[in-house]
Amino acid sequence: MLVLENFNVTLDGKHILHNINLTIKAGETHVLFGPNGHGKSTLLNAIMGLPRYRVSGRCCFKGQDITSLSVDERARLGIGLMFQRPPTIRGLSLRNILKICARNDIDIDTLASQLKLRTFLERDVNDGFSGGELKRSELLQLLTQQPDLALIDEPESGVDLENIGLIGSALNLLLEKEKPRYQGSDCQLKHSRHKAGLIITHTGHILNFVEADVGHVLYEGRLACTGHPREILAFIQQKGYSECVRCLV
């Protein structure tokens, strides 16, 4: 699904990511740990092709080199990004952006009800939304887009305990880990787990709700180690990132 080869990223003249090599297969969910400021969001933004980021190396999606493609071209191919801090878009309703995102004939009202956002559909995108509402709005947009690769930036950040389970359920639906509960022509998700995900987590709480296949630690702009997500998280909680990198690399 995704292959990064010697992937380097520079932002505003500063070298952020160094020689990242990463492979995510179809149907896999990977989780990315790392301290704040070490390049996790930069990695997702660069894969999505945001124009501020200068990259070298190769980024291949479903066998195609997309390194030089624009954001909209990558989105049309099937990559979706859930921002950690999404922008407010005044003058555009949530319902209308969902219509723009939708790849198939999806029942927007039913899906919004599942995420407790039915009453938000006529409001401007993210205008006055709380932290949990922002996350659910982002996930609702991704669920209508149905990307083959979902890039998820800290889904539990700013979400209270009551809503984190709802976020987890939406992620499981997005990543084909549970059956869809909405109807619509040609909108049934495949249950063979074709869709892949790369989830950034700072606390690891999301692993209580979404099962991940592979874990990585991004430290000082480098992928320092790879292993079982829960084992890595337990070691980080006990020893910290620097000791994790020293022992597991």
Ligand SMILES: Nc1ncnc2c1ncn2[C@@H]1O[C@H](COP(=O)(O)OP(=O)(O)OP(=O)(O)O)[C@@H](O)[C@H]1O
Second form
Amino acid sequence: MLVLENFNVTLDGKHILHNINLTIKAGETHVLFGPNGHGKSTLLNAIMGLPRYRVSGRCCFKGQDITSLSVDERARLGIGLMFQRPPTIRGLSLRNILKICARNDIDIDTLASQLKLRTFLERDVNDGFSGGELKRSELLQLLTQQPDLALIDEPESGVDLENIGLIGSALNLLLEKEKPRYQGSDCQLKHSRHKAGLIITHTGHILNFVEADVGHVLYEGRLACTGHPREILAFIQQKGYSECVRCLV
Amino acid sequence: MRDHITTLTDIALPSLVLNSPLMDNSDLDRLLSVGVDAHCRERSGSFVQVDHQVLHAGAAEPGLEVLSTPEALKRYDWLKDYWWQIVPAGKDEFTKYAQDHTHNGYFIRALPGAKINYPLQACLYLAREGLTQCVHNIVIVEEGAELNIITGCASGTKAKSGAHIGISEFYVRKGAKLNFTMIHSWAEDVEVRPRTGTVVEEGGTFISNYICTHPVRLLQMYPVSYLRGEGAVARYQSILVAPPGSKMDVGSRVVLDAPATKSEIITRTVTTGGKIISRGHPVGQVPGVKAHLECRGLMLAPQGLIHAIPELEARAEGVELSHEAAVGKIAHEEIEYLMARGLSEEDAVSTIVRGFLNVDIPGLPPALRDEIDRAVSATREQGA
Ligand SMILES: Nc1ncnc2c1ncn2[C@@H]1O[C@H](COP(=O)(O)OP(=O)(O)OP(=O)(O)O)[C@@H](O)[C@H]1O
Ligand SMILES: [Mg+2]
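Would you generate the structure of this protein in the form predicted in complex with the named molecule, following the form predicted alone above?
And the full complex, kicking off with our chain again.
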């Protein structure tokens, strides 16, 4: 679904990501670990196509090179981003932004209730929302948008222990986790999971709720090791990032 | 002049308006665009003045009086005690000019306790090229009464230049409520100088909504409310959109002159190339009164100007005055956010501007919602 080849990103003249190679197949969920400031959000924002990120190399989505496409064109192709720091838009209610997001006929009220945001629908989007509420509002927007590739920036940070379950089930819904993974037989194709995700996490907490297939470490702007998400997490927890990426050098 | 004033029974404004040699269909459209309902449906009364001449004045609900001010002065001897009482005649060169050059204006009165259901519509229209229209209006909402007025002031397609000076004196009596919405739609070479003063007595409420989204050479006004009775409230909400070539110098002043009075002044300004000076000035005269001032401005064109001048004046202990002001262009983060949700850049900008102008004006007529939408689309064209 997504293929990055020699992907480089510069922000305001600063070279942040170096030669990223990454393939995410339909139905797969990847997680991204890495220390603060090493370029995780940059990677997601650049895939979304936010204009301030200057890129070189190839970025293909659904077999099409999208490097020259604008943000909205990418959104309409099926890429969705959960922002780490979503802005407030005054005078635009959460309900109305959900109407903007909605691809199909979607029961906004029911979805909002599931994310405990029913009473927020008439409020200006993100205006005065708490940290956890912001995360839920972002996920609610993505759930109405139904992207094929969901780029999820730190879904669990600032979320309390109870609400993290809520975030987890929202992600499972978003990523069609109720459907089986595609195993290769053609007759299965139609019923198997199609949606893909790339999730940034520091604590790995979210892995207790959402099953992930592949893990990566982004270190100093480079994709270091790639492997089983839980194994990588365990290693980072025991030895720290600098040890973890030694296998790279 | 009298025989032109129709009675209430013939309330088909179109024929009335089109009978006037000064008016044609395009004028009628202009009238409708400022909130006038052509058939006075769901209106408690109407007043229409074109240039110096009153075409129609009448009320459709009991407890309501609508007359031209000269008629009212003939009928009510006491009215002269209301004349030039809130707006001083010697205030400036325009009020002085108005003393000798006034032709008509509306007199609107809600009798004690009358809760008028439907809004009353008043329209002051400038049809003839180069004319200076000068009116004197009086509104009295008697004790316990409630009234909602929508006034549309506009110039016609033939009046590219001209001037409008409107003296307005509003009396909101004890426990009464006046909701006054004014929509302006002038032309590139028209100068407009309303001079409005309001007195609010004990427990009374005055709400002023003002919208101007069309070109005007110069619009200058600084209406003032005097909250004279305990618990009186004044709220001003203004929306200004200045296209290139327009200058708008608009403010609202509230003098909180009695215990427990409150005020809120909210302004949203957008420039697509014109100049806006946005003022606000609550004056707290007695302990414990509260007022809040909020002005936000959005620059949609590099050559525009927004100058916010908020003033807070406390003249007693324990007065609580606050203000919030922010002027800037649209944050690119907001545009990108909406684009990531699938909107084109243009639609994202329009959505943000519409949200920005979306102050909550209760009872805003649908025509006005449309008017704001029209302004948003216009800003899109002008901004491009
Ligand atoms: N406008 C900018 N100009 C230069 N450097 C920038 C700019 N914006 C961000 N950066 C830098 O880019 C680097 C990568 O930032 P990014 O937000 O991608 O990190 P991150 O891995 O998501 O960190 P965190 O875990 O703290 O969210 C940081 O060092 C950051 O300071
Ligand atoms: Mg980040």
